[in-house]
Structures are given as C-alpha cells and as structure tokens.
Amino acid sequence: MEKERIAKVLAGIVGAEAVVVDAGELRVYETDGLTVFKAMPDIVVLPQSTEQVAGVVKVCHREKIPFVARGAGTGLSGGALAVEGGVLIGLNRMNRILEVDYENQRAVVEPGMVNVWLTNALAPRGYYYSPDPASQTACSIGGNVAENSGGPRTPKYGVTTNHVLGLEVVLPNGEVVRLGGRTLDPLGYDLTGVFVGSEGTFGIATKVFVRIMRKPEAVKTLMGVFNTIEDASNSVSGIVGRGIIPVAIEMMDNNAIQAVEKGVAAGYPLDAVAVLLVEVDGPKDEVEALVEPIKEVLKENQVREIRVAKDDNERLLLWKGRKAAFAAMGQISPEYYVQDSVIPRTKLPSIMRLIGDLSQKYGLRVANVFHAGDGNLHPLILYSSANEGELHKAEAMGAEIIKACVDMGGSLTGEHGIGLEKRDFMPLMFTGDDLAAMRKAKKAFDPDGLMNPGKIFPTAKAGVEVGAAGQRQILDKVLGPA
C-alpha cells in the first residue's frame, strides 16, 4: 500500500485531523480488550457520517486494501484488529442518538453510541435499552451488534439480536443498504439477523434501529452465599426447573469475590466459596410471589445465607460488584486470560469441577465470574507474563476448557465472538461442509475478502500458533490434530 498517497486521499474524505498515521498514535489501536493479541494498522480514519464511511470503504475497495471497523475497543476476541494491516475505521465519533419514538418503543442510534448512554438518555421517561454487557459503561452498540453481545439480562430478555430491528450498513464495496426496519417482523429475508453477530466481516453498521423498553414496576435482587461451587451451580438449574425465569442469575467464586471486595466493596462475604445473584422483575405482585420460591430452591441447595436487597441503592451496589469484576482482577493478579464458552446449565457442576482440576494441573488460579442463567462461562485464568511460560500455560488451559464445553454439548463462545482468538477451534463444532457454507455467506457480502480478513475461519494449517508470542502450537498439543 502506498501509505502516504492513500492517507491524502482519505484525508480528502474525512479531513486531515481524522486520519492517523503516526506510529505512536497508531499503537492505541494495535489491540482490543484481549491484550495477548496485537496487530498494527497502517492508517486509522475517524469518520463522522455514513457518507464518510462509505467514501473510505470505496477507496479501500478500489485500491484492494484490507480494512476493519472498530468501536470502543472493548472486544475480547481480537475481532477488531487489523491483522493484515491496511485501514482501521474507528467509529467512536459516530455516537449520536438520532431518533427516539417512545410511543412505538423504538430508537435509532449511531454505532459509536456507548451502550449505557442510551439507557441514561431514556431513563427520565421511564425507558431503558435492555442488552447490558458487563462493559456497558464503555462498549459501543455497534460493537454489541458485531458480537451479538449478551449480559446479565439474557435469561429473560435475550441478547442483542433480540433488540435490533434494522440496520443501515455500508457493504464492503461502499454501497449503503438498509437491512430490516422499524417493525418486529419485516418482509423478506432476515438479513438483520444474519448481520448481527457476523463480527464485522459482512459490512459496517452506521445506524442501528433498536427496541427500547419500559422500566418494570418492581425489581428484586437476591444474593445467595454458598460454601461450595456445586451447591451454587445446582441452584441455577433448580430455579429454572421451578418454571421461574429470572432477569439474571450470575455467579462468582471466591477469587472473584476477593478481587471485587478489594476494588469495589460491594458487600460480598470474603469467606464465601461462591455467591449467586438472582434478579426478578415485572408487576409488583408477581415479583413478590417469586421471592419465596427462589429462597426455597437456595435452601434446598444448602445456601449459607440469603440477602434480599432492601432498596435500589443496595441492589445497585450488588450489581456494581458484578459489573466491575473484570476490572477488579488487577487487585489480585497482574494479568488474566478470559474465556467465553457455553455449556448447558445442568452441566455447571461438572465444568466447575473440571476447571478446578485444570487449575491444579497448570498451577494457575482461576477467578470464575459468569452468566450462570444461560450457561455462559467466563473463567479468568490468572497469570503473570513476568513468569516465563505462564501465558502459554494459560492458553493451553483455556483450550482444554473450550474443548470440554463443546464436548458437554455447549459452544465455543457465548458473546465475545470467535474473532482471531477462537478461529482455529471452529472445527471442534463444525464440519468442513458447515464451514464451507459459512464462507459462501461471507463471500456473498465480501467477494474480495477485504472486510476484516483473518477472522472466524480456521487457517489452512492445523495446530497453528495461538497467542501473542506465537511460540507454541497449542491446538495439536492440547486438542489433538484438527
């Protein structure tokens, strides 16, 4: 790529102040939230409109330059890294609420809109936006669309795709199209559903049409304190087995509790082996009627203590601890490697025992904090790169966890995406024909393969190097030949 020439052309579209070419400034964009992977773009552009995004994409298409869209950079799979260099299109400046229709419970936002900003803007009228990733104070709605992000509210309200009605999209050739619309059941193919979760490989969303919801009449949050992980895990299946659909069921183990209490002081007991947060919402009478059955399930599973948040302040403090868990890990470990796999709820006791065994095998602590209600695990494998070989141990341990989840009937990822991190694990779940069908879908949107290349699909060679240092062929060693 003729970097200087292309930078001048792009500056003519977005303005010179919105083009980044300095090596020091580019370093800001070399990684996402999963910092074990790094890749430097050649140029970063910061457009402010659909027209500017389309103009930049047309230049990349004409010049055959690879490009990738990036939101807030909070992703945890290396999904927004420029692995082949080229142009990185940062969408942070496209962060406006374009329209709110309270009567029909719709809103239109730009992709750089920070998730919680939308709820904050809607709150005075008694509305909110339901998808709530743990990183919602920083992550962007465009990034949530790319990864089909979940969050604590998933058991009752679903993930991002359940709240996106339509999209304005810049295709990889620069064409601007509308997918879906403002209605719940638009005509034609569900291309919105195809696009949500495509991890930035089909195009760039520049407008997002979302559902908004009225705040419920009542909310109750309970915390169960347990002396064993197994009792806490069995409580999850017990609650669902009673026919109760909580808004959220979240679990944290002792390592997570220790980190959170040092960082946030949310009021979790430091000697607990595990805590379970259970929240229900809806009409007041219905919510009150659910509290006792939930307590009964917790007691059947040897709960040590049950606390019911007495007011919103106490409830929000409990959730502040859960939402701050990832950031709080710095209190107990210099680094961690986060996993994101899914298992059936009934397999929670089995996978938690296995993670404990792997912790002993590899000599690495694990802090477990996850969406227990939908079986979406987030084991945080604690390590220090100052200790030789620990990163590779963490990667190998993560690979074993992923394989175990798939073997138990689960999946590779729940919300963080495949991206760069898990692309070579795809054959654990999909046949060659399955992957070929997916590649055809990618080619239909992006025939030249310029949009976010190097993601999702396995590399040609089995047992490729995994991780930042690229010094160990983990897949063949831990998982066996693909």
Second form
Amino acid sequence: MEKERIAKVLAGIVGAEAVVVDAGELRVYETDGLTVFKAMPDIVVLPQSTEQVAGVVKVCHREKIPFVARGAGTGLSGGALAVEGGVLIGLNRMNRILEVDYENQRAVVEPGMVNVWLTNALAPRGYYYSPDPASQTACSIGGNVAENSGGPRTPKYGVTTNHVLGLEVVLPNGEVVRLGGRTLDPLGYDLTGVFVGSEGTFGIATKVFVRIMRKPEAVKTLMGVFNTIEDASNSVSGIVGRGIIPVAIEMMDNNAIQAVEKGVAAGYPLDAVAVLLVEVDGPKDEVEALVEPIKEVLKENQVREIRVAKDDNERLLLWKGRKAAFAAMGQISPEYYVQDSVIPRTKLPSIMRLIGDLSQKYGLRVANVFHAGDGNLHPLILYSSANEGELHKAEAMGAEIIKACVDMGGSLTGEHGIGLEKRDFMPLMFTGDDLAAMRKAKKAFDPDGLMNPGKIFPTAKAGVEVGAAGQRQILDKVLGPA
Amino acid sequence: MLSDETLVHRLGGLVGGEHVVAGSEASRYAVDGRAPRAVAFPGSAEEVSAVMAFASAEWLKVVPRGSGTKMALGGIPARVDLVLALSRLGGIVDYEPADMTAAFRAGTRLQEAQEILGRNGQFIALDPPDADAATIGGILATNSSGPRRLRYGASRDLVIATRLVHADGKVTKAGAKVVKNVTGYDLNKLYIGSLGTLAIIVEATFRLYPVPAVEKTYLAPFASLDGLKRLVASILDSPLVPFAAELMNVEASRRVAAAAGLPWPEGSYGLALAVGSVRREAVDAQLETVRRMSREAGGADGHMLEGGPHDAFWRATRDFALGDGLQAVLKASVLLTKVAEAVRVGEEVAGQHGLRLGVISEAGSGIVRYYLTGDAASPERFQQAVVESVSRLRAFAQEAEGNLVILKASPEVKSRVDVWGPVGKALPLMQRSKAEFDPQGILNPGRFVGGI
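Now show the form predicted in complex with its partner chain, given that the preceding structure was the form predicted on its own.
First the chain shown before, then all remaining chains and molecules of the complex.
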C-alpha cells in the first residue's frame, strides 16, 4: 500500500495523533501475548467512536488493505497479530461503560474496556460480570468477545458467549449493524453467537451488550492437598457426581506450586503433588450445606489436608496463587510455552500421565495449572531460548499434547483460540467439509477476506514458516506431513 | 421435473420403499395446508445425506420434520416437494455420565433422552412445550425453550456439538464433545434456531446437569399486577436463585392451578417461583423468603408445591392450551422491566377483540407467551382479531427492545401478517449466510425471517 497516502486519509478520519506510522512506536504493536510471533503493521490507528471505526474500515475496504482489530494485546494464540502491510485498529481508546441497567440486568460497554473495570463499577450495587479470564485486569471485553474467553468460573456460569446478548458490529465493508441486544431470542440467525469466538475475522464489535448478575449471598473456597494427581482428579469427578456444580475447580501440580510459592507465597504446601481449589457460591444456606459433602469426597480420595477459607482474606489468598501462577513461572524458568487443549474430564489422570512421560522424553519440565472442572488444561512447558533448540522442543512437545487430547475426544483449545499458533492443527479435529462450513460463515461476514487474514484456517502447503520456530516443520515431524 | 412416481421410486431406493409415503397419505404432512409430493423417513445420517444429495440434484424443496409439534411455526412455505421426517433417526449415540455429556440422534424425543439420563440422576436442562413428543432436532431447530432457562440457559448454552447434513448432502460436525471449546467458529449457534434453513441437524451433544435432589415451587395468587411487578423486581434483585419464575394472568393461573388440582381464588394473577438444590434446607430457606416477600407485596396465601402437584403444575404451564376453539399462540421477548406491562397490554388487546387470552411469562427471562382463542363459529372474525392483536403486541414488544413471533396460527392469519416481524439491518447478513449454506434455496424456503 502507499503508506503515506493511506495514513493521511486515515488521519482525516481519526485525527493525526491517532495514527501511528513511526517504526519505533509501531514496535509496541509487533506482537500480542504470544511473543514468539512477530509482525509489523504498516499503520496503527486508534479510533474513538463507532463512526471512526467504520470510516477506517471503509478506507481499508475500498483500498483492499487487510486489517486487524486489537484490544489489549493479551491474547495467547497470535490472534491479534498484525498483517504485514496492513492496518492495525487499536480499540483501547473506546473503553467506556456506556450504560448499566440493573433492573434489566444488562450493561452496554465499548470493546476496549478492561474486563475487570466492569465488575468494579458494578460492585457497589452488588452486581458483577461473570467471565473472568486470568488476564482480566488487562484484557479487553472486545478481545474477550473475539476469543470467547473463559476463566475459572466457567463450570457454573459459562464463558463469554453465555453472557453476551448483543453487539454493534462494524462489518468488513464498513457497514454498521446491530446483532441481538438487551432482550433474549433475537429474530433470525444467532449472529451474535457465531460472532463471539470468531477471533476478529468477522468484523469489529464496537458495542457489547452483556448480562450482569447479582452477586451471590455467600462464597466458600476449599483447598485440598493431595499426594497423587489421580486422587485430585478423582475428587473432581466425585464432587460433580454428587450433583454439585462448583463455580470453579482448579488444579495445580508440584512444579506450579513451587513457582507460585516463590512468587507470591499463597501458602500451598511445597511437597504437595497436587492442590485442588474448589469454590461454591449461592444463597448462604445452600453454600453451607455444600461444604460437608465436598469434604467427604476429598476424604474419600485420600486428601492429605483440607483448608476451608474462613473469610474473604483467606479466600483471596488461596486464589492469589492460582491467579498469579502464569506470572510466577519466571521464578523457576526463564520462559514458558502454554497449551490450552481440552479433554473430557474423565481423561484427566491419563493425560496427566502422558504429559509426565513427554516431559521425560523431551527433557523439559512442565508445570500444570488448569481448569479441572471442565477439563481445560494449561500445561506450561518450561524452556529457555538461551539453550539452542529448546523452543523447538517445547513446541514439538506442545504439539504432541494437543494431538493426544484430540485423540481422547477433546479439543485443540478451550479459551485461548486458534489464531496463528494452532491453525495448522485444525485438520486434527475438523475435516475439509467441516472447515468449508466455517469458511461459508466467514464469507457471509467478510466476502473479500480482508479481516484478520491468515488466522484460524490451516495453511495450504507444508513447509510454510510460521513464527520463530518454523511450526509447520515441527508439525510435520510430530503429526506427519499435512 | 420428476414424475411423482419416479420421485417415490428414487426415494425408496435411498431409504427403503416402506419408508416413503406419497399421495393422500403424504397430505397428512402438509405444512400450512401445502402438501408435499412425498415424505421420506431416513434411518441414518447417511440416508439423510443421500436424500439431500438427491434433492439437491433435482432442486426439490425440502421441509425437515421431527415429531411435528412445531410445524405451525414459520412463514407459509414457498413450495414443499419433500418432507424429510427424522422420526426414525432416534437413540443415544454416546454418553459418559462422569463427563456429564451425551449425544443423541435428532429424532430422539426429549422425553426418551431424559429417561435414559435420569437413571444417572442427570438431565438435559431444557423444558420446552410438548416435551413429551418434541424431538431434540426439532427443539434445536426452533430454539424452543421453557421456564428453566432462567437458571440453565437455552439450547445455545447447552449444546456443545452438532452433526449436520447440508443442502448438498455433505455431512459435517460443529463444536466438540467437551464442555469448553473455542476451536474454530462456533457454528452450533448458527444452526440452532435456524429452522432447518441452513442445514439439517442429525445429532446433538449436550452438556448435562445433575437433577436437583429437591425441587419445590411457591405459587402465590395476587389480586393485581402492580404488586406482582414489584415482587418480581425485588426477587430478581435479591440473592435468591430460582430456576423458574412465571408470571401468569388470571385465565392462565386459574387453568394451570386446576390442572394441578389446586384451589385458586377467583380473579387472581399468579406468580410461581421454583427452587432446586442438592439440599432440602437450602430450598426451604429460599422459599420461606419468597413467601415472606410475597406477603409483603400483597400476595394472598399461596401453595408450596413438591412432588406430584409440583410436576403437574409445571407440565400444565409448559404445555398450556386453552382447550377447544380456534387457537393462536404468540411469543414476545421484552425487557425484564416490561414483562408485567406486556401481560396487561395483552389483556387489554384481547378484551377489545373479544378474545379469550391466557398469558404465561418467564418473568426473569423476559419471555411472554400469549395463548389466544376464539369462537370456532366465526373464523374470519377470529383471524382478523389475531392479525390486529399481533400488530399491536408486536409494536409493544419492539418498544420494549424485543420482538414478537407467531408460534402457531392458521395459514389465513399467516398470509396477512409477518410471522416473524422485521429483522432490521442484520437481514442482508442473514441472507448472505443462507446463500452460502444453501445456494439453491432448497431448505425450508420461505419459512424463516425476511422470507429466507
């Protein structure tokens, strides 16, 4: 593209100070939360209104320039990675809460608003917004919509798609449409539903209509300490088998505990093989009534120690370790590579054994921190790029884990998205016809294929270099040639 | 064009001659009075695929069908060549109780599925109308839901994977059989509620819930809507977690109470609050609070329901019908704060037109169902009254940021008023979706929004 001319046109829409072309300033936008992938946009624009977004998109559409939307850039699959030679539309300046309607249990927010701001704003009236990804103090609601983000609370309350009822969307041709809204069962196809989780390839959400919920009367958090992963895993099935749906069931293994204790001293026993965090909420009488049966299940599964948080401070301390787990990895390893695949809950013990075996095979440590309640793994493969070839090894090991999960009837990703990172894994789960159906949806929204190209769908030919480690070649090695 | 004889012969070759119906027998499967040339009953997804490949090659217009409980929904079809009945395509595909997921073929009746799952104390948390007869495929295609959605959500929240047969016969899957998954686009959302206009759902996997050990309902009579409106607002703004909250007008509460064998004070509106839990004391504590709040809001002494009467009450609510006479059923979606008003406006409109009206609303979800009935002796007057009521109630629902859909009405009514109402600026996007998935326009043409 003729960068200077386009930059000038865009400046006419958003103002010169909201257009970034300087190479040094652009570097900030070179990567998202998955830093092994890098790509430099030609131009970054920072619009402040739906009209400005629509104006920018219209220019891109007219000039056939590919473009990518970006929220806070915390994504872990390279989903918001810029397209070289394209425009990156940063939405951080559209960060307001537009409306809160307690009586109808709805709020309307802009896409750049940080996830936790909404809950903070609602707290005085005793309300909250449920989806709480680990990055919630930084990630944006628009990014959550793109990725259909989850978090620990999903076993009981679901993920982003269960809480987003409507969107205002700028389509890739610059047209503005409203999908859904504040009431349920909007007419026609559930386009809001299919837009959520489309990883920024369908359009740009400029308003998000969300469900807000009344805070539960009581919350109780228990921690169980175990000598085997098996016992911890069986406890998960046991609790659910008693008809209890906890808000969250989280598990951490010993490597994760070591890192967390060095990092934030949450009080987890250093010699534990696994700790399980179980949280229940609801009316006071119900929550009280749930503690005993949960304890019973833990005891049936040889729990070594049970701690029940007595107050909010103790509760937050138990959670502090879990929430800080990713960040704490720096305590035990210079770098980590995290996977996000999902397995049916009953397969937890077998996948954990397999991850242990792979760790031996590749000579890389793994810390496991995951959403045990819904089988969503987060194996953090520890490596150092200072050691020649370790990143390659980490990626290859990650690929083997993903493949094993799919073979067990699971899924490539539970909440991080496919993005650029896992696009070549898609054929593990989906046939050509399955993918063709997805392309039809893409075509209905973006017939010119301008929005966030190169994401989600597998690359056609083998041997294409992706990212730092040349993922395609690794895949060929681990999974067999495409 | 194929002769009827060839059509039947060719279909017989695909699904077996004994599974094809034609002629006068096929007219029993008429949609809005339009009889199909043939009805095919495939016994497997592969046979559904073969029938669609054939239909596509011959440009046959196909209407998918489950058990037929919701065939009244939708616009009058542009043309019906073939009804594709999925009633033989039933049964469980896989079920792992400890994972709390289960997959069923589309023709499985929901009731059958619940019986299987119930043996492990689990269920699909859907309670749509006609739950005994309705099939899973039909429930998903029509996005049918019931009172429990307040706690559990609707189909879009409960389905984790589907298997589809497309217009050209291709078979695909969407989603995965795990409860959390963001791999690729969530096409389940697109198929659910699409009334079979994009593809035919042949199998669906659900995330399951445990059947609560104890479920009880408090049903309170109210002399006026005003007290009820305040009560609903304060319950929704409280830490109580009912799984259903139904507000009913005088006619509906009288009938439902009678069906459950409960005495009911003349001229009373009703509010039913249902709570479930693994622990009895948790249910009792919540419903005692409800009873107290209800009294404070001016409610008369109500009924605490459990067991038989509880089930009878909810069955009568879900499958509500006004008995003999001409019928029409409408469903509005409105803001929560507009539910009581929607009930009142409904009564006003029915009064003006001399219609008998039952209204049952899901007060915590903003869903309002109007059941209209009129004198069978004067069908034209009834049709006119329904058409006018639809316009008036639709205007109200739109004002309340929602919509109003005709769930059931005669073709005479449907030919005079849009079954769905206006879709707005998203319609071209929906039309493009339809064109991508069904470029020949052979799946259920004319029955969906905007003439899709």
